[in-house]
Structure formats: C-alpha cells, structure tokens
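The form predicted alone is given below as one chain in structure tokens.
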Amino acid sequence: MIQPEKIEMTKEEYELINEFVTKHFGITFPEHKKMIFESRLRPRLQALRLQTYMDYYLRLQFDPKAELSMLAVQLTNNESYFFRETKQFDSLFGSIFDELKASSLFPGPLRFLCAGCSSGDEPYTLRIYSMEHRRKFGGELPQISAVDLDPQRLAMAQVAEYGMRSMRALNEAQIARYFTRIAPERFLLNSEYRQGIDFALANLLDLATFRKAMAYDVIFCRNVLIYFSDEAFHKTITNFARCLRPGGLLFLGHSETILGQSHHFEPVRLDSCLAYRRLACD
C-alpha cells in the first residue's frame, strides 16, 4: 500500500481537480502552483485513507456535497489581520463618508459586506472603526455582513480568539483597548466589537448565499479574487453590482483591479486609496 504522504499527483488529476475547484469556488491553482495544490488536498487523501488523487477526484464526483465543504476548508488561503490597509477604512469613515450616508436608498444604518471574511479580523476592524466614529453615525452603527467559504473559519470569527499573528499590525495600546488577554499568546475580542455582525457561510459564485432584501451600501473583497478564474472573476463582480445598490462603494485589495473590466462600476479616487462605485445605468 503506498503511503499517501509519498502519492504525487499526476498531470491529469491535477487538471480533472482543478477544473472541479473552479468550477465550485472559483478558485484556480495555476501549473506552477500544482505541489501547492497537492500538498493542500494530501491531507484529505490521509483522513480517507485514498490511495491516489484520482480516487479522490472520483469520490467528488460520486457525492460532491459531502465533500465540498472539507474541500473548501483545505483550498482557501485565510491570510488575514485585524487594521489590514487601514487606507481603506480612513477613507471610508473620512471624506466619504458624508456623501456615502446622504446617498444611501434606505432608511437606517448602512450596510456593509465583507466577502471573504476569514477569521473575522476583518469585520471586526470594520466594527472597531464604526465605534471609534459612532458619532457620524447617529446612534445607529452599520449592519456588518461577514460571509466565507470556509465553514471552520467562521467558527473561529464567532469565537473571537486571536493570537499576535492577527494583531501584527496593532500596538500595544491597541491591544489593551480592544482586546482581553486571555493566555500568554491568546486575546479575546472584547464584547462591544464582537455586536452587529452576522457570520456566514456563502459561495461568492451564488449570489443567493449572500444577497440581502436591501442592497450593500459597501462591499470589502479584499485580495480574494487574486486566486480566481477570469470566469469567476468576472461572475462574482456581477454578483457584486447586483447586490450594491447604485452609488454604492466596492474596495479591493492593493494588487486587485476591475479597470477595463466591469461596466458596472467606475473608479473614484478616496484620498490615498481607489475604490469603486456601482453605476445606476444599467
């Protein structure tokens, strides 16, 4: 019996599992990113006790839902830190911000989304910032979204526990305000920033899975779409214009761009950062 350690994936399974990944989550593994590939579905080989990758792609094939989630789990890279290019939020509770309220199409607090949520670090600093600037809101703080692949992601966002790799970007003072030591290396969120999000389980190639009655006043997709395919690219910022009501805001990580790419949306220069706004003509 081969050790599943020591399989290596073919050429062919490695084109018959990608196809499949892309076609689910959107996700694409590039050929030069193939051992990375690999190495991340090896573990789901060891705990089925598969003997090659074809077994497994096989085994996607034959029930696929029971699988997708566990799937999901070892694909998705969850790189994430609370204050992650804080330009962004500057912006949106600075010189945006007033414009952004008076546009809005619905009666009471605005509404964000952010997509691609990982360990919740980013919702949360999206929280931080909205209470750190309550006074601009009227006593009413934005309804926060926070949606993910990744089911065991999202129970750690709604656990609310950090180690300092979540906080590299934080200082001291910061810490001490927003967090509650808990353990040597380990914080949790304190109970005011944890209020006014709900955690999801979304596929952003569904729009059902996270569309809302009332349309996004902003969507946070932050370095995501980097590890799509053009056709899920393309997809899911449709997904995007069809759930951001018209005037709404769209940010992006630094090295994402939708230029060229969307009649949807148009850049808008925020102070330092760019961001993009959905269009009401179409």
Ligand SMILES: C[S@@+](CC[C@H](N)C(=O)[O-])C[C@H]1O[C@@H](n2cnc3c(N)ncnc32)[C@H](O)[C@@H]1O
The other form holds:
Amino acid sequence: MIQPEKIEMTKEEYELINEFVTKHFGITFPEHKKMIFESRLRPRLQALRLQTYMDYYLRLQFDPKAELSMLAVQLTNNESYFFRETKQFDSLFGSIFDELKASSLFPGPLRFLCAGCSSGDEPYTLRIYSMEHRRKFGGELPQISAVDLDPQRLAMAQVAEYGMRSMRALNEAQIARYFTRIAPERFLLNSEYRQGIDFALANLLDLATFRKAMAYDVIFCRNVLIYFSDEAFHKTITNFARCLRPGGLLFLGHSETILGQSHHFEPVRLDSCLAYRRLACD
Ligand SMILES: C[S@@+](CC[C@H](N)C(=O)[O-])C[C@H]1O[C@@H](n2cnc3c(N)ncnc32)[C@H](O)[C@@H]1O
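Having displayed the form predicted alone, please output the structure of the form predicted in complex with this ligand.
Expanding to the full complex; the earlier chain stays at the top.
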C-alpha cells in the first residue's frame, strides 16, 4: 500500500474533482492552489483507504451523498472573527437604520440572513450589535438566520465557545462584557447573545435551502463569494435577489463587489462602506 503522504494528484484528477466541487458548492480552486486542494483532500483518501485521487473522484461520482458533507468540511475556508469589518455594522445600526425599518414590508421584527456564517462569529456580532441598539427596535430584536455548508462549523456555532483568534478584534472590556472565561484562553458567549439566531445547514447555490416564507431585510454574505467561480457567483447573487425584499440591503466582504454585475441591485454609499440595495423591479 502506498503511504498516503506519497500519493500525488494528477492534473486530470485535479480538474475532475475541482469541477465536481464547483458544481456542488460554487467554490473553485484555481491551478495555483492545486497543492492546497490536494493536501486538504489527502485525509479523506487516508480515512477511506483509497490509493489514488481518481478512486476518490469515482467515489464522489457514485456515492456523493455520503461524502459531500465531509468534502465541505475539508475544503471550505472558515476564517471568521467577532467584530470583523465593523464599519458595516456601524452603518446598518446607525445612519441607514431608520430608512431600512420604515421601508420594511412586513410587521414584526427585521429579518437578517448571515450567508456563510462559519462558526457563528458574524451572526453573534449582529446579535450583540442588535442588543446594544435595542432601543431602536421597540422591543423586537431582529431574527437572524445563519446558514453554512459546513456541518462542523455549525456545530461549533451552536456551542458558542471561542479561542483568542476569534477575539482578536475585541478589547478587554468587550470580552468581559459579552463572554464568560471558561479556561485561560477559552470563552463562552453569554446566553443573552445566543438567543434569536437560527443556525441551519444550507447551500447558497440552492435557494430552497435558505429561503424563508417572508423575505429578508438584510443579507450579510462576506468573504464567501471570493472563493466562487463566476457562474456560482452570479447564481448566488440571483438567489439573494429572490429572497431579499425591495429596498433590502446586501453587504459583501471588503474585497468583493457586484458593481456592474447585477441589474437587481444598486450601490449605496453608507458612511465609509458600500452596500447594495435590492431594486424594486427586475
Ligand atoms: C471565510 S468564511 C466567512 C465567514 C464570515 N462570513 C466572515 O466573513 O467572517 C466562508 C464561509 O462560507 C461557507 N460557504 C462556502 N461555500 C458555501 C456555500 N455554497 N453555501 C453555504 N456556505 C458556504 C464556508 O463553509 C465558510 O464557513
């Protein structure tokens, strides 16, 4: 039996598996990332006692259900932390808030979607901001739906325990206010910040997995589309247009843009960041 660390991925294997991954998840690994792709998949070959990446590809072809969630766990980049790029949160709960609330189509709380929520740092930051601005909501804090492809990250989000990497943008006072220390470098998010969030497994390519009966008022999809193929990018933006109400806002990561790429949205400058407003007609 060949030592797993000695198994190399051929160009053909890389192309076939990458195509499969893009079709199912939207994520693509350009050729200069082939080594990363190969090393992230190697543990699966080891676990399944397979001899070649072609064996793994055939397994994906003939029994995809069994392997898809493991594939998502291996391949997704899950980097996230609390209070990441806070200018967007500051604008949402500051200058644009009244307009957003006034234009809401439905009675009751605002509905936020956190698309690609990883281990929960981002939706929990939204919850913390909501609580800090609770007077604006007249008692009804936003309902937050948080979805991701990776079941292990969602399980971590539900436990809500974090290490220092997740805390790196917080100061001591914020850590003391929002968390309880459970080990020297381990923190549990306090229970009031864990309410009002519905975590679910979903695929952004498949609208049925994350669409709700009532449209969302705000979608955060930050640092997700950057890993997508062009086709998956456009499909996801169209999916967002279908589940965001007219006048609703889409926030992307600072290195992502849909400028000139979707007729469903118009850019809106908010203080020192950009958001995209869902237009009323298609
Ligand atoms: C780099 S993290 C970003 C986390 C968070 N939005 C932030 O900015 O801190 C990207 C997340 O998107 C998720 N993701 C990637 N493709 C996805 C898809 N097709 N559907 C749902 N989630 C996906 C990954 O599992 C990962 O947790």
